[in-house]
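Just the one chain here, laid out as structure tokens, in the form predicted alone.
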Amino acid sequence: MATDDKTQEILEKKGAHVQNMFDRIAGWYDFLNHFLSLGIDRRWRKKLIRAAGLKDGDHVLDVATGTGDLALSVLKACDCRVTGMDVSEKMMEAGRKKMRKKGREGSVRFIAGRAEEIPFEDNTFDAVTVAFGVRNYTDLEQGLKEMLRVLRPGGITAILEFSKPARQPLKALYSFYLFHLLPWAGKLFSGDKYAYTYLPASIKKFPQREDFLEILERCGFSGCRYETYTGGIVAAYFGEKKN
């Protein structure tokens, strides 16, 4: 499936286009999830964090938050303080307001910045998470080597992103709805054209299983490894800060 203009343009510039287009859909962002991936997205976050080993007193940065749903998932694994970090204010807004409604109102702090300049010393967290965000890094090395900076020695990171089957019939299938069934219900609902064709096309450019270890390992990570699910839908990575 050929790439429009605009998809092409916030793919290769990132920034601020990608930016706009999460406070554009920040209303829908949590239905479209859920509705979109038949709520097995809801089992994919609880399966990384309970990947990562996480401990109670923790303290977790969550990057790309977006509407907090990781953070939400790592408080109801465990007892830690969660740090939740976007580029999108609407997003994050959102996600107060799932926090209020849900009587979690204070146990995520919400905070703006950017993947490539995290706004914390080094040897801060814990752990350091993203679900579904570094496909939009602007820079993706600059911002790994940032969540290694502020990881304290023998912190985990644990990355939930897209990847593609390599199976068939469920390649084809998912193909078809990636490309196709995707981009037409997230425009009919969010009324956004570009937010669900970007996302196909991010998912197609980004570095699948052991390309994107081997990145994780230039960027200083030890102990790399990734598993799947679902059918190999999504892959959770991981890697480790040295002590």
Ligand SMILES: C[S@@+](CC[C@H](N)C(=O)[O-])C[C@H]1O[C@@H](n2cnc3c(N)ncnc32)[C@H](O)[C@@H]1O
The other form holds:
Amino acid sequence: MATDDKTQEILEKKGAHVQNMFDRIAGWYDFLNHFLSLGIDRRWRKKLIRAAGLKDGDHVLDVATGTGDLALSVLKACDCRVTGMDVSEKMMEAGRKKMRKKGREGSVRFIAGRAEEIPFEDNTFDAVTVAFGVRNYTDLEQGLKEMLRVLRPGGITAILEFSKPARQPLKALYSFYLFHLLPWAGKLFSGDKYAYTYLPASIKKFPQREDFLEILERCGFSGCRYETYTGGIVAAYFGEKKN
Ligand SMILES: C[S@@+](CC[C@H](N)C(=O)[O-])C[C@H]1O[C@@H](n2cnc3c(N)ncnc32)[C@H](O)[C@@H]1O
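Return the structure block for the form predicted in complex with the named molecule; the form predicted alone was the one displayed.
Entire complex below, previous chain first.
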């Protein structure tokens, strides 16, 4: 599928383009996420957090928290303190509203911030998490280095990101879904012409599996590993900060 000029511009420049895009779709984000993934996205987040081995009392930073779904998975898994950070105020506003509805008002501290310039001191957090966020960073390596900087020695980062299934027939089915069905359904519901063409284009462009592990290692993480879920539709990456 050829990428239109506007999608290409968002893909190349990211930054304010990505922020505006998420601001525009914030009201639809949760519904579309669960609808378009048939609800499996909740299971992916739960598996990521379980595999990260968080402990009660941990202070967790959830980068690119959006409406706070991964932050919620953390809260369900342990008695942790969670800070959620994002560039989109509208996404976080939808997140605050959702927390209120769920009777969890104030349980996540939402703060505005960019992954490339995290507004916290070195060694602040026991864990740093990101779900479906790193693909959107303007500067991937700078964002990962910042995550390492705010992590305490011995702490872990857990990253969930879309991947590409390696085996047929899932590979062909998923590709059809991603490049044809999803942009159509996304546009129909959210009314946004580009968000759901940006999504498959950004997945296609993003480094996969071993390539992403190499980047994590280059940024200074140790003990890097990954696992895939649902036939490789998503990958969970883990890396630690040396003691
Ligand atoms: C696909 S959403 C994921 C939200 C949430 N983590 C989840 O699991 O549903 C991506 C989020 O990343 C945010 N984002 C994009 N670039 C960012 C950056 N450089 N720093 C921080 N947040 C960013 C967007 O505003 C958006 O809320």
